[in-house]
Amino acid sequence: MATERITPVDLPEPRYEYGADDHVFVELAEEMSFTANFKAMAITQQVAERDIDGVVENCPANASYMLRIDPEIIHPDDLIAELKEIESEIDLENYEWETRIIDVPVLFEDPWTHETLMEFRERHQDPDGTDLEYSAELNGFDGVESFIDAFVGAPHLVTMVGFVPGLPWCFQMVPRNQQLEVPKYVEPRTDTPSRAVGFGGAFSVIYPVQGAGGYQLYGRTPIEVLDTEQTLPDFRDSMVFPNPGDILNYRRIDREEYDAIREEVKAGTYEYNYGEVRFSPEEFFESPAEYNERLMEVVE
């Protein structure tokens, strides 16, 4: 298990397209990979790099990328022609780029999130259970604890962020053969707390707001995502932490740590438990195990 590798899947021809007259998006595959996630995250920051006049906003996602322009300074054909030149340029065999591994403390099954799922359980596949002993089970694990264990026993690497402000996707950084995968609520919840951990598909997320959700939830996190008084010292610089291509590891916790972090956060004190590293694909691809092992050294 420790040697096996990831093996770079073959894309299709990018699709560029407009978005009416300010925007233009272009997806790169139909299905998630590793290496669409990686090629959108290179071309976007290649984006960045090259300050390109015109572009307003710059936006990775799963398989795909958006960027909103100024029509009246760039049309989007030129454009589209600088993102071929990027796209045949990027060899993401040799491409790196300098990230955060970022430390998530998580208090699984806690009380919060659990008046949640068992509210709404005539909305899930398994009236009769929690979500985490839905996951276990339809995952193939004999427990809610094996089934955390897996949960926690890879980072998940942020590939986008988005949907509502501030709401980390977060695709675990195993093989496809490792990767856990549960559906979403057969109809949706209207309640949901914030900073829930929840799962669905292929996907991690911190809920950043309490609002309406559908994935499975899992425990919550004392931390936040979304400062938008920008109050906390991480959130100096943007009202969002977690950026795509940023490696989140969760990591269990008791409730006693739990509310000593919540107690930080309302005082404004909070720092979040971060390093930074330089992210090659390519050792990533050849031995995922090994090289998660060393990425983590950075916050332990």
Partner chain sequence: MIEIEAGGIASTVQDLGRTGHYHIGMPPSGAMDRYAHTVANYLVGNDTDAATVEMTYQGITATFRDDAVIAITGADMSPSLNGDPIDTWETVAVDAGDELELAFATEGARAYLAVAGGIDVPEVMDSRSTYTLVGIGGHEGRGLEEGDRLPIGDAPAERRELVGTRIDDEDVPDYANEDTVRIVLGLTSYRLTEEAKETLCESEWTVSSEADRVGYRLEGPDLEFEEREQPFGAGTDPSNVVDLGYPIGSIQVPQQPIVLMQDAVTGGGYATVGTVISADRGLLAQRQTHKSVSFESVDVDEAIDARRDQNARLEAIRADIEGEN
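To test you: the structure above is the form predicted alone. What is the structure of the form predicted in complex with its partner chain?
What follows is just the one chain, with no partners and no other molecules.
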């Protein structure tokens, strides 16, 4: 497994699309891959650096990106011409970025998400099991324990932030044949506990606030990804903690540790455990398992 490498994907020609008069949407690929995501990040970073007049929002996504513009300042066609130029100049092989390796403690099979998933059983593919039992079976694991082992066995890269403020979409940093994949609920739930850790398609997420949701529910983290009051030390500069390009390391914890961290969060003293590192896609592709291990060394 340690010798397995990730092969960069040949991406199709991007689709450049108008979102009415005031958005440009660019789909880099229909399927998810690290290559598509790194390209979305590299292009939007270049757009930010160029500080293009008339661009008012700059949003990288999993395998696409979107810009909001003032079309009375820049015509969408002129912007698209510039985006094509950026696209042709992007050199993904040498693209690196400063990132954070973030420890994310998770209480799996917690009582709160369990209550929710039981409540919405009739909207699920497998009304007689739990979301974890369903996911484990679908991905060929012999049980929930080994599925959770795989889920926490390699870190997850934040490939997009959105839906609601602070929600990270994360793509696990393993070769395609080890990627977990599960459908979303047949019918979305009208309720999800805040801080629930879920999975849908090939993405793990952390729900920042209580609300609707359609991802399979696995557990709950005691830490916050959104702090609108900005009282916690890590939120002084922004209400939202995770950024695209960050790397989350989900760590299995017990109820005792969950409660202890929760106390710290409520007291406003909890500080995220994270380390900073320069991420090299080339080295990651070359030897993902070994590279991940080295990345994890920056978190105690």
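Throughout, rigid core stands for the largest set of C-alpha atoms superposing within 1.5 Å between the two forms. Numbering follows the first chain given and starts at 1. Please read these numbers as outputs of a predicted model, since none were measured by experiment.
K.L.:
With the core lined up, does the C-alpha of E96 move 2 Å or more between the two forms?
P.N.:
Comparing forms between the two forms, the E96 CA shifts below 2 Å.
K.L.:
Would Q125 count as moving between the two forms, using a Cα shift of 2 angstroms or more after superposing the core as the test?
P.N.:
Yes: Q125 shifts by at least 2 Å between the two forms.
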